[in-house]
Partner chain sequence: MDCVVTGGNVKVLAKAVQSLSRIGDELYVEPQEDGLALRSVNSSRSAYACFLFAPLFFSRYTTDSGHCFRCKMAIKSVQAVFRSLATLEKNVERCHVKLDEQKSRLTFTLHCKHGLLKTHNLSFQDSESLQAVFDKDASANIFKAQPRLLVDTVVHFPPSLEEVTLTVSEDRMWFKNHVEEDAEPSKSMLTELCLSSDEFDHFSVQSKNSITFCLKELRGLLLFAESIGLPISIHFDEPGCPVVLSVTDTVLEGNFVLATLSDDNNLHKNNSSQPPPPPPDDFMNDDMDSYLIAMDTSVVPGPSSRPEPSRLAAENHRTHDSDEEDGSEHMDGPPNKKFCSLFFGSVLPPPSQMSTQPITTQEVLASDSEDETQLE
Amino acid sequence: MPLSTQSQTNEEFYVLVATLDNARNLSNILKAIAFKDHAIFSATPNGLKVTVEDSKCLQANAFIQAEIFQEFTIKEDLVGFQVNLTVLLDCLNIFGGSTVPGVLTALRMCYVGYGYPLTLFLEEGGVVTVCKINTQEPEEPIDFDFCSSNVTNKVILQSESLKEAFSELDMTSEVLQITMSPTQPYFRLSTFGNSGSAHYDYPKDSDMMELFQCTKTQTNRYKMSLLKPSTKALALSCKVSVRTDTRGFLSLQYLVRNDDGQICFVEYYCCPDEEAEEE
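Return the coordinates for this one chain only, taking the form predicted in complex with its partner chain.
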C-alpha cells in the first residue's frame, strides 16, 4: 500500500521512468547478453543500452530504443548505473515467465538517481510486485574503438544458416577462426578440436548472404569461450552482420525482433586471440 502511493507522489523525483506492456520485450533481449552477473545500464533520450563485459576482451551491448517503450521519460542526457543482471532477470520473470497467450507482465522501471535502487513495478493479472535492486557505480565500458572507417570486411547473413553452424561447432576447439576474403573461401568458420579440423564455408553468392563486402583476405582467431555466449543472441536474431577491422577486432551485430515485431539490436565485440596472424 505505501509503495503504490509512493510511486505516485515520487513521480517527479525519478530521473528515469520506462514502461513496457510486455516485460518480455526487455527480458528476452537481456538474456542474450546475460553471460556475466553485472551489467552497465546507460540511458539516453534515444533509449536504453545495457552492457556486459568479460575479461576486457569481450563486450556485449543490447539496445532498446525509446520507441519500444510505452513510456520513456528521462530527465538527464545520460543516466548510468550498474546492477546485478541475474537478479534483474529474475525479477522480470517473477511471475514465472509463462507463455500463456494473452497473459503479459507489465513493467514500470523507475530510477531516482545516483545512490538509489532501481525500482521495478511488475504486474500480471492484477497482481503487482515491487522489486528494488541495489545499484552500483557504473564502470566505464571499454571502448573498442571500432569505427566504420577501419572496417576491412563485412558480411550480412541470415541467422538461420549461421545458427546451424554455431550449434555444430566443435567445442573441443579453443579458438574459432574466422576467414573473410574477396576470394575463395569468402567466409569461413574454422575449428581445431580433438578429432581434427572443421570448416564451414559460406559462398558469397549464397542466398543466405545478404551483403558481401570484403576488401582484404583476413584470418583471425577468437577464443571459443568468449564467443560462445553470442549464440544466445544469434538464436534470437533474424540477421547478423559480421565485421572485422584492420586490427582483427570482431564486431557481431544481431537484428532481433521482439514479441511485437519491433527491432532491437544486440552487438558483440571481441578481441582477436593473441597468437592470431593477419594475412
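What I would like now is the form predicted alone, since the data block earlier showed the form predicted in complex with its partner chain; can you produce it?
For this one, just the chain is written down, with no partner chains and no other molecules.
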C-alpha cells in the first residue's frame, strides 16, 4: 500500500500508527456516536476506544479492536487525546465516502504524542491526501460505575425488532419508560406523547429475544432527547443488549458488523430521569 511509504520518514517518532484498507470501517462506527463535536480517543494494545459525552447524563463508547486494523502499532500502554469528531469524520470522507464496489479509501492514522496533531494519510485510486487535526489533552471520561455484578435485568434482542418499536412509539414523548420484569409484561417500552400513552411489549419467548435474564421488576424513565443519538448505532447494528443496574442506569450495547463482516461494539450509558422519580 503506497501509504506505508508516505509516513515512513517520521515512523520512529509515532506512538500510535493504525492502518485500514477501508476507512469506512472506522468512519461508520464513529458516526454511531457522533452527537457532540468532541471525542476522547484512548488507544491501548487491545485497540481503540472513542468516547463522546453529553451533560454527564449520557456517554457513548465505540470499541474498535486492534485486529480490525491491518496494522496497529502502539508504543505506550495508553495513548490518549481529544479531537473534534466532526472534523475527523469530514476528513475520513474527504473522497466522498465512495460506495462503488472495489473502490476503497485506505487510511493510515499516525500520532506523535502530546501537543501534536493527529495525522491522517488517505489514499484512493492513487491519490493521497494528508489531513492534520489538532488534538487536545483528553478530559477524564465520566465513570458511570456500571459493573456487571450490579446488573439486575438484561435482554438481548435482534436490532430489527427494536427498530420496529422505535418506529411505532410516539417520539413526541419526553421520556421513554422501560419496564423489565421476570413476570408479564417481561419487557415493555412505553411513551407518553401528544397522542396519549403507547406500549410496545416483547414476550420473553419471542423469536426476536435472544436472551432474557430478569431478576426483579424495574420501571425506569429516560429522557428521549438523550436516547435519540443511540438510534444511529441501532441503525447500524444487528443485535442489541439492554441492561439496567440496581440504580436504574441503562446500558445499550450494540453489536455492529463492518463492511468486512468483522464485529465492533458501540455502548451507550444513560442516567434515569430524576424528575420522573421525584414525581
